[in-house]
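Single chain ahead, by itself, as structure tokens, in the form predicted on its own.
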Amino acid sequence: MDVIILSPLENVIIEKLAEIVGEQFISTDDADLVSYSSDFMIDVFLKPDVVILPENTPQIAAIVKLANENSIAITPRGAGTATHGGSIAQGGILLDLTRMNKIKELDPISMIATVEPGVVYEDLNRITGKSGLWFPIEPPSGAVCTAGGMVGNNASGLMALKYGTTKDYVLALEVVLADGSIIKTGKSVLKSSSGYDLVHLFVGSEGTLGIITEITLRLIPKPMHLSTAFASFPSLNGLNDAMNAIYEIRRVLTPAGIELIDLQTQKAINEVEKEKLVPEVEILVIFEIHEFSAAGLEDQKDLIEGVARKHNCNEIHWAKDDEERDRMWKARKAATVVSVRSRTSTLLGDLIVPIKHVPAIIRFIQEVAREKDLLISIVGHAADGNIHYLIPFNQNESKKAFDAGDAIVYKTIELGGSITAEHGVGLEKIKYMELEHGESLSLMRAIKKILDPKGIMNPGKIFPAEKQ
């Protein structure tokens, strides 16, 4: 059955869903839903026909039941802060889960957490270090983007080197499903073997499954002792002494992270900050290294100096303070947003290769960027392989920078990496998951058609159109 949108005729259904939730927390009113229209970066925008703001999961499960009886598309949303149209809908009913923002049982002794999906990854970070604990994915966004949509993609973040992505801390879910029934899979245990990893399942879905009400957070206890500091490779070849300095040190320890700047994306930081937040060099990779004791962090910090200098490294300057610290972090919390300020849209890559190809796919971005005549800034997770590329332009260099996207992306596929790390398909990724994933693909839309027969679940998502 084809998959309809509310039209200004179905009053009925707008009068049903305002009973579910309140008149307060419903919308069709066309500003409200040109706010809903776009996410942080996707230059696409595709309104809903109503907002949705539920405040528990009974009033979710009812929303989802009357949607499944009438075939209407339903799409959950949090901050927002995706940035491949995910948390786009196109038509139908757009569910806001920020409301939906309780911490809802925090067990120090355990430490686990339960959560509601709305709730925002700092706010709980504020709250479970008054026990010692933290959920460590740390993502650029973590002032504003909440654990649903962290699940729902399973975001990643600053410190994945050393910590692992969203998936590694989810014990447990409640999740409406299409139906608007309701049920719970995973428990608040550290390991299980029992039955099928329906957690995992629903886990970077991205709302194609169910809606995700509730989650149970594994934590871990905050290090006592952490140093940050930015290493400067300035010579032209300062890629490859760079990577063969992370190659090394991986070897024989486990930063919390390593991230790399390029210089293209040094000077956009500097110029818009209007202040030096970081030198301008052929590659700055930033280290973060956290310990549970002072004399651990110092073993640390003269391995990695001592392995960085070896390989051209001519200066590296740990934090001095907090305060220091938290400027070198600004600047690479801001590298998405400072480069694109030059253009009126932007495309934003988010790849994944093995290690070793990290150079290669580096070099070809840079190279791409020279042949389209492009702007294109690079910064990464360099030590687990995660490249951002974001290429700004105008319009009409709108589609040399796409061909220079698909270009990117094809080249990361050859080099046996994925299409996407931390930041989803969404809609802008579609058409490249057949290339990516071949005949797994058909699996994937197996599993999908069980949970969502009528295919309301945040539909036109993830899956390229089925060829007829």
Ligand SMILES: Cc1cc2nc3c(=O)[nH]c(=O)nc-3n(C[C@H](O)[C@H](O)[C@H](O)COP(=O)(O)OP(=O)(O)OC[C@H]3O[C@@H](n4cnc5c(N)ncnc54)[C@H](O)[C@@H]3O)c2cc1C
The other form holds:
Amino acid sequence: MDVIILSPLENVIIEKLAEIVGEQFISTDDADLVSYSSDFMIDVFLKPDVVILPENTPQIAAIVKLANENSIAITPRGAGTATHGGSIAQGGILLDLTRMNKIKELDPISMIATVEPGVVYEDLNRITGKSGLWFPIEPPSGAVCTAGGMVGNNASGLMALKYGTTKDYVLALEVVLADGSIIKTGKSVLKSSSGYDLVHLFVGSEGTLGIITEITLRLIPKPMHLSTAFASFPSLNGLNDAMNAIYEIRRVLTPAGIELIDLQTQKAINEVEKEKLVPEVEILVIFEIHEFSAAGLEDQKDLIEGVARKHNCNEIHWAKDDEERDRMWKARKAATVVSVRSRTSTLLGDLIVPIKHVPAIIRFIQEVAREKDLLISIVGHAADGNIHYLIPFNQNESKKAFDAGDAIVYKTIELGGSITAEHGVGLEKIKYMELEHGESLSLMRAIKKILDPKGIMNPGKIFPAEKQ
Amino acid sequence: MNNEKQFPNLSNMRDRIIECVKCAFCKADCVISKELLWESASPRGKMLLLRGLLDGFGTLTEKTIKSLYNCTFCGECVKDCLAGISLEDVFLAIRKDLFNLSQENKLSESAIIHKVDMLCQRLQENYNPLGNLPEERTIWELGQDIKLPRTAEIVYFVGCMPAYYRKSARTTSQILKALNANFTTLGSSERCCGSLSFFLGDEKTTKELAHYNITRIKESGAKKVVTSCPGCFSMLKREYPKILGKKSEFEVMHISELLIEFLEKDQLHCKSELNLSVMYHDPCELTHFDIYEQPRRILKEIPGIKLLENSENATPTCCGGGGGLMSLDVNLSTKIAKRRLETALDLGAEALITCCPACIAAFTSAAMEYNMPIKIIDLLDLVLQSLENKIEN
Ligand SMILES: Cc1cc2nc3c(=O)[nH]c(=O)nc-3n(C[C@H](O)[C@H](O)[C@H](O)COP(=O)(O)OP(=O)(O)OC[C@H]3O[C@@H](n4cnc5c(N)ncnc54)[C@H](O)[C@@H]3O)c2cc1C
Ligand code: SF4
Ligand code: SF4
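Same protein, the form predicted in complex with the named molecule this time rather than the form predicted on its own?
Following is the full complex, with the preceding chain placed first.
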């Protein structure tokens, strides 16, 4: 997408923006430009020209209208925990939406919540939890990430196996389009077959089609009985053992989550936490199960344990209490962070393959690591085929790290997979979009052109530059 | 451009800064971040500002400087950081560099640096950060029926706020007396523990105060030093040995730990019924030493006290007063204290109890400023009130 970015922004525009939101909520100070210059993991630092914290939809509509009239780039941002530079801006306006953090309506009868985009995931669940309800995505970043960012990325998380991803819960949206007009799409109902599904066009659009200003979410009852287990697969063939166990379990029941952590990552977790949070074995699998009755929970435990042991699991440890469960999940949440500490840069992959190919893609990643003499850690939402690999590297290794990343992505596509399961395309994965989508990328471009003819919405993301 | 020479202390932290993966987990419980919302106010934002300063893509604007002083050193970000980074060490390093630059008149245009200088100067001149006269340090003893020996087993290190605001020093000494503890104080020869200069990056003043106080404590022959101020406690227990490069020759205790010793020896008997629903607020400096249970155990000993716990585990945990913030930006500090009081009110508490003079000051001014219907009570006052053998004064 060819983008026109007026940079630096003219003072007169900044004055008009300040009139819209108030002096207090707009900044061109370098402290703000620098502190918004990056997001999770990526080693790219780009400064916007101005940062704005709007309070409501009319303010956003006025800002976008002004930006469109003057062809100024505008990048929405929630908590900035996206991993591929999706929420950073090279020049133009960066809209920090965290000030819009109200829960506008909670309807416990219809089990629906309508929220502003800046509401933090765990804050929302704390409130809905009082009515026994739950928005069950559980991204590891849930203590900080926002509803808007989750919709922007179509985020998922640790319980996607049973509960699905953000898109499965979004019923309706209010969106400010690139010309500053405000649309509402979808209804607070559980299903509809009325016309094109525009709601899901915006879910996962990474801020490139409009600014989402209100989200209506379906909620589900929060299960009362939960348990978490660490299952150790110690043999050198641990990967096949673990995956065979997972395949067999999945054919009879759907646990809330099944996570896989490789040995390298287990060691890194224990090192950082300075206590043995996880056992150190060839492959560690985390099982999370949810039930509405204690008896049901016990049945699930028995089944999982029986199958795991049949496939050479030598130890399965169920958490004794909530405190231990929290510690187990803390270890998993730390997994993406700890293995890259002593590097200067990191390549973080978010591939997904059909689940029958999980062993093949993991073996391939391990082979690439050996061949290129790189340390590649692997953690994943194993049971849905979504594997994260982390390639930490220093400056002099960047070529081989990126070559390794390319090789893994090509293999993913060859196996019928997708380049990103939940983190989005952002800046980093643009180069693979053509490969994955082929002709349908043109249709995506056409949609983008209709909704954002001047290309002001989060420019430079998702789409590769068009060939002249 | 690389600015390592300008920021030598920060440069020593380069590896920590690079280790930051910008996950923002540290933002989740940061009271400053919740209050101000801007990313530059969050711990992750500060880490990025520091990376910018070191690598030359960021400049030292007044807002950058202010952001670096907008921190209470509550340590919540350290607890939340998945990469195990000690952010407080990083934030202290830049404050040392900024202070040193200010001594070379290099930041003379910065209003915030001017304030920092003024506070440190006041401390150097009066040996307390409040600007009171050094000779008035023992004013709290007036009218007290307390004759202290020259040497004793325990030194009660009074601290500046308890000494000059009097009440807390009086309460503590009355409790110690009621419990027949063999204690004394350093009297007028005590000086500030150096907590403020430490957090404001003035290493020289902090070192001088540490040397001075340690010498006086040694002269007293005490085996134990007890403080009622968690700030003094943290300086004496953790920072002094680091500053002086050797292990302490005496044990340092917070008064809540000492009271537990008396409780376990069956010598602390709380009798009077008080009938109060309370929320206990953990002072940051005590949580850094895992002192959570001791004050709660004491509270549970007092008949009629109903302790309400904040099970949601999501609300701000800081009073907003630490790290020099109350002196540098009282408005921000008071807003943070207000949020904490709102938590107590939501829980249905009639009173917020704590055992830190700085927390008490922050909460008292917030309750007054925002007219909040809640009492702020020092745990030690409750203990004294309910002691069966207290001395009436
Ligand atoms: C340790 C860690 C682990 C993670 N694990 C997972 C995981 O398991 N699964 C997963 O899905 N993600 C994961 N993430 C990535 C990320 O946290 C999530 O995708 C999250 O939903 C992003 O939310 P945010 O508020 O930070 O959004 P941002 O990062 O601020 O934004 C994300 C995208 O949405 C756009 N956007 C933001 N707000 C709006 C809006 N109001 N309107 C339109 N567009 C908008 C942005 O422009 C950007 O493109 C992880 C992150 C971390 C730090
Ligand atoms: S120490 Fe406390 S106030 Fe300072 S950045 Fe960390 S969490 Fe925020
Ligand atoms: S939690 Fe740690 S690694 Fe994550 S942003 Fe904060 S300082 Fe950086």
